[in-house]
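Shown here is one chain on its own, the form predicted alone, set out as structure tokens.
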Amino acid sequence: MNGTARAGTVWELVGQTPLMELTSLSKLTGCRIYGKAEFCNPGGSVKDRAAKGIIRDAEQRGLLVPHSDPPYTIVEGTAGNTGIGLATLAAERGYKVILTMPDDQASEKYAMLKALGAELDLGPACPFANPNHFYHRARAIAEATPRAYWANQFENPANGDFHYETTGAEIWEQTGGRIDVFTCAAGTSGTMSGVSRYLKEKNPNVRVVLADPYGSGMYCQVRTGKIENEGRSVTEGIGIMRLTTNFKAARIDDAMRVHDQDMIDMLYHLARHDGLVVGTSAALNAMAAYRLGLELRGSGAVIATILCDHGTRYQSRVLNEDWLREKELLPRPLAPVQ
């Protein structure tokens, strides 16, 4: 159940990431719990796949032309990782990148984007209905910029379709078709859309469970058909309060909420027991997989999730004891198995 190492360019090396067994969680649950190591992508996250799918689709439709003079510009609103994926691939393909972002994300993301040559347009975090939301600012900039293409990751089906073609197919192959449960969080919902559709087509009995942070409305959408939320979360890039094109295409059986404290507990558990330092969304996904493993305790069920990015992308926050103490999120041991 390992990915295949390959040689190639940055563009060619997006995808085919390893499927890593989270051995401590497997031992605690009596299931086989795996995480797709998306931090192995060239830009360091699962969003490299969305970026490649969106750019490839735009090129095929003649909306972007690589290495043209003057260069085309890719514009996008992002919490960071999609922007990093776009900037990584754009550097190789000769595009300019303009990114609108909320100004409350981890500083490591801004530093990486500047190193990649992206132009940043930062603004206060605000509700989607506000015209200053980063999504709306990106659209406006694209409309006002010559030779610009708005990636529109939330509504662009090329996002989910690329995950269908690659991520879903890889998980199926890497588990030998024996996967029983898939779980992950949703931001744009591209990963959930593509993977759930692929796995359900291969085996309708694969259970798909959304992992949702507090502050997001998708848990209630799946459970009750209404977008409602409560609380808030320090996680970045996941959770949403509207139905996107990609989410509508997803095939989801159930949903669970994961509290920030449980996410942090899992983040430090994986670091100390599996030697794996992951980001907040990856830790949330792993906690959901662990809970599902407890539900299926001792069954040997195969459970897979997405390890979206590495924890070093958030080290000024989740690896900072002062920040954790300020947020009242100091890590605890995982609750003992009953």
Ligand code: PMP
Given for the second form:
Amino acid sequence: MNGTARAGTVWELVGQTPLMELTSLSKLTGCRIYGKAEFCNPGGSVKDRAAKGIIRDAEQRGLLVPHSDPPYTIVEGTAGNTGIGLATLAAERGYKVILTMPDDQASEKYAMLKALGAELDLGPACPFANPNHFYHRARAIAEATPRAYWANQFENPANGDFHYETTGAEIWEQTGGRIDVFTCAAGTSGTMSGVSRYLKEKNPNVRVVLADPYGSGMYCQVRTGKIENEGRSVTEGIGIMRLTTNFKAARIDDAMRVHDQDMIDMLYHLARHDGLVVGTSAALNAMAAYRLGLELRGSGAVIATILCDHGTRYQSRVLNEDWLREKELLPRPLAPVQ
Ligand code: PMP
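Can you now output the form predicted together with this ligand? The one shown was the form predicted alone.
Now the complete complex, all chains and molecules, led by this one.
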């Protein structure tokens, strides 16, 4: 199927997203900077791909059977977008969905999940070592529920493998094999794992740079081999403090940290110059792509990143001036090119 083909279901609509040029950033850097428009997926984010990859793999192994009576249940711990992806596809495939989530995410995500019919199990955000962490609660619920399957997006290789097969291959084709640099942040690292493996297999000289928010340990992991962090971030769905199967599979050359203020500056820059209101992880990714473009200024290098979801998903936060003021994150113009 290509971007203009007919699709009968949300299942068929996952992927084949446009690769958009972020024209204002290309002009400022003299490179070609592109963002993969993942907000075009039916559930509105890059995580529809993980959801489809995980469900498809479980169905192939007979662990999930669509449209059964009584229905099978998909259980997952999620910060939101994976849950929306799973609930979107599950509605059409006749599955029940139970999601364990931290209770501090943007309210838009909970509203969307309820609309899709998912059952939510909310708990306070807590460290991974705490048995009440949403990850452990999901496993426990899956173990106690008949006909249930734990998606386990962090450790499930079907997540990264689906990005290898689709996101990586699409970026390679959409750049005509001319890509020089790829950058994105990691949550489960499914995107980074799949895309980096695909691109490096095609051309080992493609430079892969992890973009990491403050509060995440992966910048230090890549730079020094130790998971250490400092600071914190308002970004959602990215940053992690442990090595996961999907992260270990990624082929990363270097890492960059992006501060929330720079992320917000980019979010508003893209809104005002490219007509594109993206979510916080997408804005962080675009900031990383812009900085890599400045390093290669005037070279015409092709740089690609991921626009993970749309800004409307965070309307009550980053599109709300009171919230921005309270967080001391009011947007500033992008720093002028030196
Ligand atoms: N951005 C957003 C908004 C997300 O929800 C996620 C997934 N948690 C990511 C980026 C990271 O994607 P991945 O899990 O493939 O690393």
